[in-house]
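Only one chain is given next, in structure tokens, and it is the form predicted alone.
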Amino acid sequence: MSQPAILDILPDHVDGNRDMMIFGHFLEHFHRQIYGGVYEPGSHLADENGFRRDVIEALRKIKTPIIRWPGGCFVSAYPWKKGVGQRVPYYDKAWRVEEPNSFGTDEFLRFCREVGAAPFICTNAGTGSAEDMADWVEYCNLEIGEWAARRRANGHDQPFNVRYWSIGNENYGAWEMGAKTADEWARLVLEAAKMMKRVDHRIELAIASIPDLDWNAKVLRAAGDLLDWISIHGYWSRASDEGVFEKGYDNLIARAFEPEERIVAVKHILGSLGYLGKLRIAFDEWNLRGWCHPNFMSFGPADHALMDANDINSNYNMADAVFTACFLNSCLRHCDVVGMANFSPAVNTVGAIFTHADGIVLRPTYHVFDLFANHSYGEVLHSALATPSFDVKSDDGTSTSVRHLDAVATRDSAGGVMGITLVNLHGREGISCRIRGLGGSGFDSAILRTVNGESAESYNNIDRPDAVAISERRLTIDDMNDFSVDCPAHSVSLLNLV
């Protein structure tokens, strides 16, 4: 074991209150993720709605907050009056595959219903028109209109009064249908914006963006009054065309806080332009993995088979759970800016959650979230951490001092109950974390979980679906003050002190 980490608390120092959202999750019409993902009509497993149980008890399990839909890159040629209402399947250009069309606007709401979330719509800003978009927000919360009348004939008498909206996806990419440049993206943003807030003023709107100053100077200048987030996305390791996944945890986990490098670069453009405390940050589409989709950027025959890589659950390590645990930290971290975040995806592709003909895996990122969403909590207090790093050495020779541990101590308002997020990122050394301050805090339980496996490659299976899982135990402490937690190596930890 190395030198000692040293957690110093300052439990009088709140720096911010955490958002809940900060552990939402994602759906988009890709591979699994809906169809043989939450939604599989005829299923042993599913309910009379079509959703399946096992996928929704799960979810709540984790007290889901949030759920964005239905994309991702598959929404900038939705045509969203076609999936409410009479269905008829079409082609997705997106993903170049049939769209069966039978989950649409009223399945999802039902679904965020049932999952006990709040639903996340991001709209068309492809294809789509700003009358569009204000279209939708009718359909979903006004009693009036042409939109509302046709909601009513499809069986939803009272408004779905959906409060999230984004305007839009990765609109700033080459490789987004309906791609714009920063003077037709802030034009668009714009009328958008005016015309889905003249159809319900109560709706919070965020905008697809990048940490890019001049891409945001433009959007914001024009249309930031009206605008409550901006959006920002990220994926640390892409699978190849040939639907190979990256191998080797130090490689992985050198790029555990590169999340935070971008949050911390967005709140320095929200400052510079005068938007800090005015704008949150939704980080609504992030994961270590990014999904396999091979040959998404030419023009000839997709490889859709190859798809099939996502489903492979070794690909899904600890090297995952840490990675996870370290972007939660980072958002308790910048909770002053962060609001919300949304995993990519909940279920299937590199997602959270596999599911399969007789039930569900919970890969090792599930049990982060289960410590996080169940033993955390909402003030986030101000610490300082020392700690030894160690080196890594990339693929192509470059050496990354990554830290040994990453904390984070919340503490419940009401109750006085604390927290301690202890995250060891070495793949092969266990480290102790000294902690100090808490003394006079008046608890006197300690029990410590810890997401872990054999190894750093230790991942959940259908015929091992424990191998990484929560561990559970009890800890004596003698001195609230000044004391010490054992950290395996490449776990994820959180000490509840009661």
Contents of the next structure:
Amino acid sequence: MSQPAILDILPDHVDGNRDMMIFGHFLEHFHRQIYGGVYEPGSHLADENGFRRDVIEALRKIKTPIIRWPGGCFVSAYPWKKGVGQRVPYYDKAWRVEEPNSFGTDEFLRFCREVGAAPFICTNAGTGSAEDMADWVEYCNLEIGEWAARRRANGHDQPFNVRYWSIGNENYGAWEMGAKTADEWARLVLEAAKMMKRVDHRIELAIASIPDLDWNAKVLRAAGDLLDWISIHGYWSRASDEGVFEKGYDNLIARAFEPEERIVAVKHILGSLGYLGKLRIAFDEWNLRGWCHPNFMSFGPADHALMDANDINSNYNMADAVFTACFLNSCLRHCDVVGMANFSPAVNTVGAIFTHADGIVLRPTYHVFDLFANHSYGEVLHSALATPSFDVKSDDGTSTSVRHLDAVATRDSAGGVMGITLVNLHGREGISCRIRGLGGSGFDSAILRTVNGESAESYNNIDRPDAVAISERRLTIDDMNDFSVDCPAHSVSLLNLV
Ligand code: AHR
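Show the same protein again, this time as the form predicted together with ligand AHR rather than the form predicted alone.
Every component of the complex follows; first up is the chain already shown.
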């Protein structure tokens, strides 16, 4: 056990209010995310609409607030108009497979309804036009017009009223179909935002962006006043082109606060351009692990067999859980500007839920969402954390100092319950956290829930679904003003005080 960490909480000082949408997820037409993931007509686990009941139940349990769809790179040549009404399979130029096209807008919106999540539609700003994007809003949200009539003809009399929309996906990147320069992007964003909001002024609009001042200066000066969100993405570990996922816990965990640096960079960009407090960040694709899709960036032949490496559950262990918890803590700390985040993806690939013919496996990251979504609360309290740190040596000899513990205190607005997240990043050593400042706050019982496995490499699989799970115990606390909680190595805990 190293030196204890100390968390001083000021229970009467609220730093900000968390938006539940930071616990959102993403779904792309990629590998087994849609077909064989959320949608599997004919499966004995599917409902009458073809949706996997076990997946819906799992997403409901973690209160999935919002789901982004349909891509990702897939969307940048997605012909949404061919994905409603009569369907014909077509060739998907992103992932170079035949897209069955049986899951389109109507199916996505019905799926969201069953999950209880808000839909977040990402439009095609690669090969699609501003008018296509506006027509999509019309199809979903209007009572009048050709596309609204088509929706009704497809069996949906009432508008779906989709509130969250995004213009494009990673259109700044050479890998993206219909990639744009900053000037081209500024022009398209202005035209698309204008037309989409003329169709429905109630929508909230995000745009694909990067943490780059010059890029954002051009785009926001052209169209910033029509926007509500700025989208950024991040993956911190890439599988090799042979489909091998990075293993070393220490090396992975050394990147746990890089997402926070990205948030801070974008926050400063928004501030320097006068948009802080006007636009919020949607971190609408994120995961420790990038997806395995060899040759995608280099345009070599697509190797679909290698994509199956994404389905190996042993790739996802406590490093993923701890990284995920640190990411969510970072969103809580910056809740003034981060209003949405979408774990990429929800199901299969490197996601939190793995599906197979007879059920699902909940990967370690799933349990972190379970803890945060169900046991942390809306008000983020002011606190100061003093923690020891440890050094991680990378393969190239460089050393990174990593904080041993990460913690955020939250409370429900009525003041009746507190949820304190406690993340021990160390792969081998436990740490005790002294928590001070809660004397007089009236709490008299404590429950500690912890996600952990036997080792940092523990993972869940079909034959061992609970190797990483949530354990729960009551704590007896004599002095609320100063007490300690033990946090085992590589663990994510949530302490509830009532
Ligand atoms: O690796 C997955 C891809 O990552 C998504 O399609 C894209 O949006 C991101 O670059």
